[in-house]
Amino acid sequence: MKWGIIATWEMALEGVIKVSNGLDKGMNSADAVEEAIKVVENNPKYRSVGYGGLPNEDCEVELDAAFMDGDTLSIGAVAGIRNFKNPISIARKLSIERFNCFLVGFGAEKYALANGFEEKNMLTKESIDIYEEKKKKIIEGSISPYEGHDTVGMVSLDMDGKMCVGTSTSGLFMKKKGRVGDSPIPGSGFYVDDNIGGAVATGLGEDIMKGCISYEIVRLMGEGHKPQEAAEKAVEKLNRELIKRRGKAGDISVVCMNNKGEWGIATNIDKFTFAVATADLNPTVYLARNEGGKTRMELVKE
């Protein structure tokens, strides 16, 4: 049986490398997604995820994460959680709950504490410095406050044919306290079904949520479209509709994989990186860009 994992952004490469070895030896897809995302969450150089994530307008790091099991369709998610390490692990734990599987703010923090998850101040000195520097530029009117919204999202297929997806992000830089984007929202930031495949999204959550794009990609794959075709159709349709109805569209990028290990990606921007590994492909980073409604890819590193 083939295996595979695909993830948004080059920052996911280290995690993809780590778990690709495990998947090749029989690691299950749930462990692969959680462990690979934890690698990104734990690295403070990645400013839009986990430890060292860029803060909200009050200089607090509020984190969102989600996990979904493609076999049972179980979902777990947290939003606006503060001062807890590895929100992806909390989301996975929540996915086994029959009720109360999506918790926010204080409720998510209370659950994490009760279940023994590690408390940690996720705000670093470097993040505070960036916050102060950009706050000054915002006051001067030289930049927009809402810069930086790169979610790490992953789709994994194991050798038993089981699939899982996960997402993790600190969201928009200098967002309003309590703001939640698409990343923890089922159908928008993520979706997976073992019978078909899975998809995750990254970009401007307020626009991605308007199209429930991850579910749409899985639906298209279920109708027989190859992953690349499904991804491009979904992104182009949402991008077109947003421009038609609202005059503009924010950043939208997606990665997906079907239950055969075939994968696809699409974007409406000119620079989107992603990492992928399969039984037939060593961990590789590609650069994707939108050209006239089509997504073009080129090799970055392998």
Contents of the next structure:
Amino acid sequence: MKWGIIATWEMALEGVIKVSNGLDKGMNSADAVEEAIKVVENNPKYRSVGYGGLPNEDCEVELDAAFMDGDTLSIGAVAGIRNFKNPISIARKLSIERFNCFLVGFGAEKYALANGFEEKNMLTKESIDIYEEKKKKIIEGSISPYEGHDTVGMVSLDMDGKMCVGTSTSGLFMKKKGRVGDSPIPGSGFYVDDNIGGAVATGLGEDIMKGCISYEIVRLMGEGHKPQEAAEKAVEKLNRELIKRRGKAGDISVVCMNNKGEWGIATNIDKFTFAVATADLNPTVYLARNEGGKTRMELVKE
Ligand code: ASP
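Switch from the form predicted on its own to the form predicted together with aspartic acid and print that structure.
To see the whole picture, the full complex is given below, headed by that same chain.
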């Protein structure tokens, strides 16, 4: 039986390894996505997701996360949530709500508290040190704000053919308080329909949103494109249009999988890592780069 999971950035590997054993034994894709993303959220070494995430301009960690079920098309999302350990679990729980399934800021925190989610101060000593150091450099003018980011996003397929996606991020480093990126926005940061497949994105949310790129990739797969073709087509088009109309394009990287377990990725940057595992492929990390408009891939770690 087919199963698979694909995720943005090398930081996802540990979680992918953990749940690939489960998927191979019949774990469902919703649990797989939630469990694997929690591994990243809980590790302070990963500075752009969950505990130890990148602070906003007020040195607060405000997190965005989303969960989508490709069978029911249910969506749950939180944005700008503070002081809760696992935003992905809150997003998943919200996805079963008929109303009020996307909550922001204080409303999201109130819901999380009422529903028994674990509270935690997500700011670490390391994040504060990085904040202080970068703030100094920004004032000196040697770096520009918004340079640090990275979202963990995952698409998973289980042996029953069910697909789910999830995202979790602290968004752009030094973002304005209340800023929300693409990651919790349906169609932009994520989309899945298990009649077709799913996609997730990472990069500059403000630009990713302009192309609703995750929905676009699923739409292209639905028209019959293979995942790799769909991912490249969507990234190339958005990158080209942004450059044509606005003079520049921010970072855009995507991973996707169809309901046969075939996968694809694309990027407009020169260093995008991702982790993937399927029934036929042990958990593996690849490095992807954009060379002259085409995405090239090389093996990093098996
Ligand atoms: N897309 C995220 C955001 O803009 C950041 C990232 O994926 O690097 O919030």
